[in-house]
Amino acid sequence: MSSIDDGIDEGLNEGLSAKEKQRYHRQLIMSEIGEAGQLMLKGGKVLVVGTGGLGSPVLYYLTAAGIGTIGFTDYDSVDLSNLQRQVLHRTPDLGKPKAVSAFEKLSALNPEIRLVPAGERVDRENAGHLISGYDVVVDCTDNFPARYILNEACIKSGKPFVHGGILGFFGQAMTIVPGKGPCFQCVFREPPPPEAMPHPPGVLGAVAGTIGTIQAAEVIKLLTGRGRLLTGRLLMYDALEVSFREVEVKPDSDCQVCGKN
């Protein structure tokens, strides 16, 4: 797999073209973004880990918003059971690598940006390499080990990390900014025991859409410097009650990742 025409790289640090001004018109007329903010998005580099339930809405909205470079990695292939919630993929994509399927949809949506697909599984050996060169990392994984690995790699490299998680009718989101609040492990010191998690876990597809959309908005705010981030705040969503609850979370001085020692 290769990214979209490398010639696009030359235009990422230039002004907006007439076509881009038309494409992003509804963002450009917002005082919080404007042309200056759109240029920040154009110059931004974001890595999305996972192209499934959360990754689908995150990637769609970041691509549509005009993030200049979007990397994404997923080692899995499209399965029929994915299609209930992973809206980036289609029935004809069954058996296709998810990174390939995602690249096809996103390049069709916005050929003005650079897409960097990869088919790697995140582990301690490659995490640092995967996130290098990106401004923001988005957690769209479906397992706790990958989240802890990404959190640690982002803290070590000083990169913001936008977490999202879903289970059943419930979801949560939090943005980790190194040095400006708690990290993922401050809040979740240890992963839940395997027997505490259903396998496979049930998930309402619409919940993935809600949390993924929140994650995408956090990325846009990070890149443009606008608004208040979910830093030090764990946002929890209950689709059954249609309610949001916010919990203040603080750094843990004894945290093994970002603590004093």
Second form
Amino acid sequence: MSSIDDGIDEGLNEGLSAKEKQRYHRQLIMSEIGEAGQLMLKGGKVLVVGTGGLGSPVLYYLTAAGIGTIGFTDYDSVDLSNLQRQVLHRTPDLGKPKAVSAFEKLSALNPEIRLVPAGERVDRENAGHLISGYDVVVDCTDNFPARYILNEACIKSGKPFVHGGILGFFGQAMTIVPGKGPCFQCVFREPPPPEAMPHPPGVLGAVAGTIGTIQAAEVIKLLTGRGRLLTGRLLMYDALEVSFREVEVKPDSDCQVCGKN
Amino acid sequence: MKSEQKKLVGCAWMNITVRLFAGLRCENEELESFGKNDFEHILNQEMNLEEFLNYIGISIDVAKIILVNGLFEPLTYVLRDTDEISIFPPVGGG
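Rather than the form predicted alone that you just supplied, could I have the structure of the form predicted together with its partner chain?
Below is the whole assembly, all chains and molecules, this chain first.
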């Protein structure tokens, strides 16, 4: 089992090199980020669970933005039916472990950061270890059970958890910050029965791109302390109508994961 | 809808806000809100969530996540004036 704690040095945090200043120039000139914000990104450690439809845009944008350490895990291999939406993977990658395929693309995009691939399926036994050492966990999974497990592990260890989900032309996103709003299970009290989920669900690749990009921006906001997070706000995207609507969601005192009762 | 509701007398009127997501819409052709995904509805009879879903023509097989005023409530929850109901199918892909 691998985690960020296994054999990784901590030598990336001194400052920005001339090459980094050039690479991140368009972020450095933003008043909301600047050099101080870029150093926060460089010092950030983010785990992305899943390298599929959501994981692809999340990983591309976090890698490009210069997050110092990015872990990602996926136990699956690249299949032809993935390529319509999972833009990290390409036709020559068919049959390759997704974690390997993702590592190849991301390391080519930005060799200045630390990438930590893992080929594990998240379960109750390994979740705590998997997320240890990371500052933020991003939900790019394709199933509800993994989301409940990750949510609970993040609440227990006080880590922000950036949720995303997609179905057809629709998507949703919410950022869970322990102690500062509802957790995933406050809102989605019980996992929907498996028969309630289409197998496999139809998904428009562009919707995965939209939601994944929102998740990536949430991570950058979390690491830099900028802006207003999607905490206590479930964002719903409808690509058919091109509408973004929000639902204010509240902490549930009876929640089995974070409730006070 | 209004004339239909005027027949319903004897109870206090309740103004309910309904927000439907991810392709869900009011499916009751007899309601003004038919086809809408964001609407207010006046009720003057007591209903729980399951009865209200049936009233607006949405199957509980599809409406798997229901929030009332931003909190999970069971299907037996009895609606109150000014309640905001948000209804979602499971958006679980990734």
